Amino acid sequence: MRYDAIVVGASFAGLSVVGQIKGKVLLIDRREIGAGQTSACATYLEVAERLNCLESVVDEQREIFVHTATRSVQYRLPQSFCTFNYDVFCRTLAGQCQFEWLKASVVGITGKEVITDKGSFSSKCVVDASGWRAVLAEPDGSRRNPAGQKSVGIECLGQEKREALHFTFDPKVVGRGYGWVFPVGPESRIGVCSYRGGAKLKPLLADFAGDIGVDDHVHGGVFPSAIRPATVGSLFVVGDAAGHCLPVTGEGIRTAIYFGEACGRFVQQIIAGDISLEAGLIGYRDFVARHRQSFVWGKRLQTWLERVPTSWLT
């Protein structure tokens, strides 16, 4: 069961990697493609357009409001922002790729062999795009998301539509974090995020939603707020598994796609014999390193937002 490449994780990052590879590729995830949404599923319309995923778009906005405890400011976005259907987006993206699919839970990795509950599979090119858990890069969880390097967010569907995108930075909503309301068709996606993982967010979400009226389904999860190593041994790491999530806003879709495509290009060069595995790992690691400072400054801004008085934030 040998492959040119094995990619673990079938969301934004994993699918972006696979989309760049021509060869015998195995894509593994414990859920079906398009299932298990944790993201708020909002990004620039240009992203969906470039990826030929426009059919997944359910709403489009050009205005954004930022609210604090005492003031609201309205901005005109430089380009259209959209909310989209996660299942349709992922399945459309997957339909543009060539791979063998395996629904399985990954147990670990030994050398070049990925071990799952449905057998073992080997490749010299293995990519961990499994999300914040980083099941291959951090199998024992010993260095996974230490204190201060992870955020947690949850979201539900509101029964009333609010025009424009709304972000609320108010300690009465979340002490160290923010709330959001994104239009989606005739309804709204309402969520809260805490920069300190482990916060009990459901009561805060209920209070924030107020009279909008929400359904009982809540989804969300942990996402990193600090960049992590892009390679671990001979393993490529991408997306949330590598901390490719922007601090402050928690946006991880564009970064997952951006670094996922870059990772896939290096893997393709290795498969084609243009470069060695070692050169590919170095090239990808250097590519990510050139963007590291942006993540560092973003993290500093997030830390500042957590500590400043509300009057300063206003």
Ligand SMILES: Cc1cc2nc3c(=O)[nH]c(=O)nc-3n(C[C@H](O)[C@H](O)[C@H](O)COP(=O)(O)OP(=O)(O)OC[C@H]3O[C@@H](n4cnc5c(N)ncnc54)[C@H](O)[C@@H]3O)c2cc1C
Second form
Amino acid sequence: MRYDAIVVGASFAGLSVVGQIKGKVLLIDRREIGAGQTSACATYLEVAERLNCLESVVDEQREIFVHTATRSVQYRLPQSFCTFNYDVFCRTLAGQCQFEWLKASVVGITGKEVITDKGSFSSKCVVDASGWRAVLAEPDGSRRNPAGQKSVGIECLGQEKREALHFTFDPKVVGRGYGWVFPVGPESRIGVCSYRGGAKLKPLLADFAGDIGVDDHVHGGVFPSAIRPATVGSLFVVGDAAGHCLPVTGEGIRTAIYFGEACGRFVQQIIAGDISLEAGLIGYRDFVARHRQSFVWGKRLQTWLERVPTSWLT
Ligand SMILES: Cc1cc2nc3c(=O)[nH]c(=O)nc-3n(C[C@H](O)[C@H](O)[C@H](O)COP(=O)(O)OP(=O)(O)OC[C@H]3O[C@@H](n4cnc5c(N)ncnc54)[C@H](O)[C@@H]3O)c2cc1C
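What does the same protein look like in the form predicted in complex with this ligand, given that the last one was the form predicted alone?
Full complex below, order starting with the chain above.
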């Protein structure tokens, strides 16, 4: 089966790519659209507004607290932040796009052929938006988890609402990392993240949640903390698969959407015959490279945060 474009991963990055393409597009994910939430789903309200996904918004906040071991500081955000429902957000985005849907597990790529457990599909333009696992860009796992390039976070639902967004940088909560509490309707999303990865986070999460009753359903995963190649051979790579997640805070929704839309625009120009595949790959790579420095500085700040004594942190 031949397509104008094949996009692997139907989350923030993949749906943003597909949204820019008018052609015969195959969108593949191993889960139903909106079924695999890993994120706390907090971002600027403007993002949901611009994407016509306001119906997914559950809560809006303007205040943020940053806590350390000895101090709490309250800030007023320049714009409202929101927490949203992942399932509704993704399905609303998908409803604005045109694509053929395939629920399948992607196992690899040979040349222009994407191999799945439901068969093989080919296209000149293939996009890996499969999240931190980068199933096509890094199929053998060799560069998937290099030490020092990933943080790990988990989260659950607390049965009590805490007003405002809270970030806690306190070694008593997580040695090298932070905890968060975000309001979501009458409840809260409570999570912990370790910059070092590999930490046993469940007991830390239980301690951090304290007496806010938490449910048993814990989800989470890896936050890539270093930017990686935006193209690999003739493959476009976007979102967490390309390390488009900001170090320090682990914010990756806005960036996945931002780079996803850019990637989609280049793919659309290729499909329309305006530019060659090579020119599209170079254009996208250059576009990402223009933002590289922000990720590099973010990573330096994160490394600094990992090392400073607690009193400096405060
Ligand atoms: C605990 C936690 C909380 C977070 N909270 C926030 C937050 O509040 N705000 C924020 O901005 N960022 C947050 N992030 C980061 C954010 O979730 C990611 O940066 C973002 O989800 C990246 O989007 P993506 O589309 O690149 O990848 P993903 O959202 O990971 O999507 C990848 C998709 O690819 C599919 N896939 C994977 N492998 C295969 C395969 N072999 N075959 C087919 N399909 C496959 C998956 O099913 C999935 O749908 C959080 C991350 C974690 C771990």
